[in-house]
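Only one chain is shown below, in structure tokens, and it's the form predicted alone.
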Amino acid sequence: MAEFHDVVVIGAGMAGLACSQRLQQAGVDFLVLEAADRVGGRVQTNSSLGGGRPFEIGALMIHGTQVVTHAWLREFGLHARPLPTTKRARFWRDGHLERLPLPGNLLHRTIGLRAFYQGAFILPKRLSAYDGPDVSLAEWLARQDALPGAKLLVNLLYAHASAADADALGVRGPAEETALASEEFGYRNFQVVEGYDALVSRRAAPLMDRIRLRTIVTAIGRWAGGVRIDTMGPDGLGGEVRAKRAVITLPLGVLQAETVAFDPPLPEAKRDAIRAIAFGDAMVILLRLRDSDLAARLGDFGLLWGEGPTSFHRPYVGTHHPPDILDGFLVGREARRRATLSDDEVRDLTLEDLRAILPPSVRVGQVDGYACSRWPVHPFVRGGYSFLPPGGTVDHRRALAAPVDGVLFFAGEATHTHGEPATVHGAIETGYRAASEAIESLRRP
């Protein structure tokens, strides 16, 4: 025999577990159903490689100074730091490593302080400005007349923070949603103190006992007034769950991927959207370094890149003592590669991506612990997060995110419209916007 709820909540990560706080703050009967067998989506956090200090190998840091994570830590009193990432970079080219500008290498093509300039304030302006045939990133930073430097930078800021190889990632729609953010991305960034797990615990706590982990959404089917939710448990064997509402909060890859079957199909302007907004590939890889001298020699740096496919960061920059652990970070093609391949394989590849953009006589050391996430091959996920590619736009993520037969509801980085997807407290903010659109409905006539 089903069950019955007034709305049931499809995932519990950062959407999942805001929409299912404000449908208790409002006394909703919900019901959350996740298939992992955690909450917290793809926020994950390592504490054994770094001796309890936490090492996030999910969603790596918090965006922005007035963003909804910072009300969630402050409610929960934990804490949050600056994360000098961009004023303590080091860039890899043409066989020099040079840090961001100093007196010594002002006129510096790579990372002077016109190229510089040009990077962080005169390419964005055109960009933002530009009006043309939507195109790659790639495309449109090689018809610019700029500095190596500065297009060194657009592609990380842009594309590589994406999750994206430039040559997947468009213009027109990332402008766009540069031009909606209430904070401009990619400068003010912050680390979880006590690592994003601490959050996500201590959130889900009085949720609890509404979320039914290890429980796969097979299908969902939608009448005038209710759904129906086909499920499979951790024993194998299918259950059903009936609602008056449901909010969707699945992964975009996921929702890709068809594995969910939709009685009847979804409008065909909600499959355009999710055939048209892409979903970046990310890996995380912590190394912790034994018999290294890389801070001794690059001093205190908290960025590491050199146009490839990985970029390495020292979570704890800036701290005493930070422990001898990089967190490389993988995107695009090569992280959907790499992520079937082996551990050691893995850990190889990253290894030959840091040697390769530093000076030989850098001694990287010995390899003794190590830890990685596989986001683009998690069945429960299948990628990283989402961007928009040539043709892509905001009017696409709206289309994603509107209610279906007044029933359905849907939430997820993906379907934040307002400039700020691919992001915690983006995520966040959709949840509560899709519980609100359900409680609405409920007491609509």
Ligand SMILES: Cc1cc2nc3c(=O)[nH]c(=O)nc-3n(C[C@H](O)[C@H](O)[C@H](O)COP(=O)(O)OP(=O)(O)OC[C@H]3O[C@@H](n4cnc5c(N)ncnc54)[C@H](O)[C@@H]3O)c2cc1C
Given for the second form:
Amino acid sequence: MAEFHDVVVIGAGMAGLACSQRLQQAGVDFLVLEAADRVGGRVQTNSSLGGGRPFEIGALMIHGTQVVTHAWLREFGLHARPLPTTKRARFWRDGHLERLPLPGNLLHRTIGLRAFYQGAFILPKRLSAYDGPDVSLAEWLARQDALPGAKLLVNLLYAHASAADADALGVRGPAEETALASEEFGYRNFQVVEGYDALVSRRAAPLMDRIRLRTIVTAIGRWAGGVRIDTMGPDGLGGEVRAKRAVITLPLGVLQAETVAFDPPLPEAKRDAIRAIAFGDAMVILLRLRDSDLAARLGDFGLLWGEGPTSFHRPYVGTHHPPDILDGFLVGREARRRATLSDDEVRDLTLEDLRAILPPSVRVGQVDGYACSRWPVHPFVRGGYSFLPPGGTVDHRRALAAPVDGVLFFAGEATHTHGEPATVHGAIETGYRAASEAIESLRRP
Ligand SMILES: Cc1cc2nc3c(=O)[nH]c(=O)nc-3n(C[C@H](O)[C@H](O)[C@H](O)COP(=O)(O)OP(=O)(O)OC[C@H]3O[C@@H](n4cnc5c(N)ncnc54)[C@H](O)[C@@H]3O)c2cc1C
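To test you: the structure above is the form predicted alone. What is the structure of the form predicted together with the named molecule?
Everything in the complex follows now, all chains and molecules, and the chain you saw is the first one.
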């Protein structure tokens, strides 16, 4: 006889863990099915490259000062550290590497005070107020009367925030999301001092006997009042679990790839939403450098940005740690392409990107350690995070989040309907929402 539970949660990323926490608190009998051999999903920390120091290869930061992730950290006695990356940014353009312009530095050659003001304030404001036909960000930027440096800044900011190229990203949808968000995005960022994995393992600890790892969900059947989940276990053998309800936290990339079959198929509005929201691509490359004079030449920098595809962050900016490990952040088509290359190729291309940003006189040194995440080709992610392309709206996110036939509930960052998808805290909030919906439906006669 098939195993039976009140609720099956599919996926043990942040949404799945948050959902399970709520189900446990409510005393619901639940089981979590997770395809990978670890929990956390797109949150992953590498602690080997830095001799125990944590470096993120999935989610890098906490965006915002009030978001739920801070409450999770406090609950477990973990710490967040403000990241002064914006203040300590270095930009490379037209053959010059410059700091962020400060008032007084009016003749700034790279981004320039006027261009910076336009890029950081005027264009985003115009973008939020735009009510013309939805076009791509690239098209919209091309039509704007603004300095090239300002356009570059907007291009980089939005591309990184959305894991997308500017010609793929919409204008109206992201503006709608910005208006709904509880905090302005991008300027107040924090790092989990102990590493995001520390948070994941603490949240997961009391749930572990309910989480079944290396169990791939292959099909989800439903009927009035129940669901049947087909699985492939670590032994390669098929299995079946039945439940009254299922909470599905599959990444949008997995839903789009249709590697999980729905029987009967999902309603048309849900399938339309899966197509209308886009799933971006992102990867992180860690480089450990020896004999480098980056710190001596650039000072205590936090972010290096050029016109190339990779931007470089220094996770320990503002501390006494030397910048011996840099993280390269790559998004969009180039991330998807490079994710298919060999380790040597990815490392060499990243070094080329770094050298292209730096003046030739800066010694990059040798790479004596390297790690990267390949989310775009990860079979249980298939991308980076979701964004709204031209024509995509928050209504599509609402349709993606909507329950089906009172038995299937949907969570995960792409289902966030209040302007903060593509984030850790957004994923947590959707997990809480879906848990409440499932609990409520179980209580209904
Ligand atoms: C490179 C990168 C950088 C990022 N940077 C930031 C950042 O700085 N700040 C921030 O807030 N957010 C960031 N994000 C986004 C953030 O990581 C995600 O929004 C969040 O972690 C998503 O959580 P989730 O639970 O919705 O999905 P996931 O974490 O993807 O969880 C889904 C789970 O489902 C499992 N699964 C998939 N298929 C199956 C199957 N068939 N059967 C069973 N299980 C399955 C997966 O293995 C996974 O564990 C970043 C993401 C990436 C990739």
